[in-house]
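Only one chain is shown below, in structure tokens, and it's the form predicted on its own.
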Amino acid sequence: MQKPSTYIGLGLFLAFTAFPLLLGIGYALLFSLGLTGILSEGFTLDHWRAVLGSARFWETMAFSIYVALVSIGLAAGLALLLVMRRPRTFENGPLSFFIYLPLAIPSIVMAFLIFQLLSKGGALSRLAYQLGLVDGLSQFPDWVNGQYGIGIITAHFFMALPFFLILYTQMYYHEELKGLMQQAFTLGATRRQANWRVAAPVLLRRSFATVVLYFLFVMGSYEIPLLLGSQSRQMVAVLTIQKLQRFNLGDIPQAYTISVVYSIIVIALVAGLLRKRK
């Protein structure tokens, strides 16, 4: 039997936080169908049209999906080598207690700090100069707003970093996968035959309902994108935050199309992970 206080915390947590979502969602798809707002004609499929129909927005779905994949994918694999190589590196000494102080830094604070390192007038174009590997600033390659988001690629693999350091780490050990690894070896494994069909199958299972998640965190980024992304291709948030605030007001049901667009892929991926995980 469940507590009385645990039905009251779950009907707090609807009502202050899953609800208003909901909320905001329902006007997002009334007004994309025309259905409310100061342009509402009545029911038309009209904005579904134009963006479904867009290539614009398939490439920035498309450019979404790749910086969110690369950026994660390479900081929770170079997190989880780190933890199966040295996992007491993190859980104890300096390194321990320094992961932590990238979590405090916000987005924005992260971008314009990536932006200072890798833009062509930052610290490793000067220092490239310097060092006679390039004739000027323009021959600097476009790391910032370039085509390829590795700006933003770069400022997520440094958010999601210490985050699965530290996640894998705690896993590590409440898994103990030490105690699992000492029979691989008692059976004739090495080393590396432990580490990966022991010790990363166990916390990659653990892992992927979050690494999902924070996949999905990175695919809506807005601050990151919008300071070192560039206007030729777009993330989905920077797509739908100019279309809202643009001076054409034929524009905004299609900025609530995407949101709502999105917001169904959202819905669609923590749905199936709650059914896997049921």
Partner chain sequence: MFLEAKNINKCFGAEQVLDDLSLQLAEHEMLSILGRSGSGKTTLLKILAGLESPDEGEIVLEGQDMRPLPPNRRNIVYLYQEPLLFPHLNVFENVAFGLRLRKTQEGVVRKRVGEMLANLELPEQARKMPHQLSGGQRQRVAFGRALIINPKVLLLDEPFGALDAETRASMQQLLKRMAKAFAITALFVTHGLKEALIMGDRIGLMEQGKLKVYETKKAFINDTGTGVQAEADFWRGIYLES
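Return the structure block for the form predicted together with the partner chain; the form predicted on its own was the one displayed.
Single chain only below; no partners, no other molecules.
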């Protein structure tokens, strides 16, 4: 027999989390199938064919995955390296406090900061000009609004790095990892060997779910790619909103189709993750 608080908790979860989500996905699905909406003409798979058959959609998905993989890979990888090399730096002292501050910066502010730093008229470009590295600002590479999403990746990297530093520092000092490391030492491991053979794989395993969730968050991000991305290569949220807000009302069902496909991918990834954890 479950406690009443369990049922209350389950009810609140369904009411405030699952129900609105299902309602949203359900509405998007109906819209994408032509069953609702202002220009609805009854059931059709045309919008799905249009989206799934469009090279642009798959390019967008691939670009979103690329941005998420590179930014999270770099941030999580560097955080792991830093924590293993200098774990005390982030546990005690001023850095252990300041490391929390970037987490309070909204993503749109970070996007502006990166724009001011990396754009052709930005700080780095001007510095490069002053140092004689470029003859004019136009020669500065397209780090912002460019094909490779360097601005987007940089912004996400700087937002994710402190998060992963905090996560790995706390995990590094967890009692169990401490015991595993000590076990490795008495079996003959140097600190470097214990870090690479024990701490790194254990931390990566334990943080896997968090890394995947952050990956999905970056993949679906909007403000940063909106400001720092290019027009030709967009991330999935930007493409969706663009289609939703276009003058052509006929594009709206496609926007809903994209959001349903994206939701299916995310749900499949999370379900796979939960199965793996079991």
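Numbering follows the first chain given and starts at 1. Computed from a predicted structure; not experimentally measured. Rigid core (definition): largest C-alpha set, two forms, superposition within 1.5 Å.
- After superposition on the rigid core, the Cα atom of Arg191 is displaced by 2 Å or more between these two forms.
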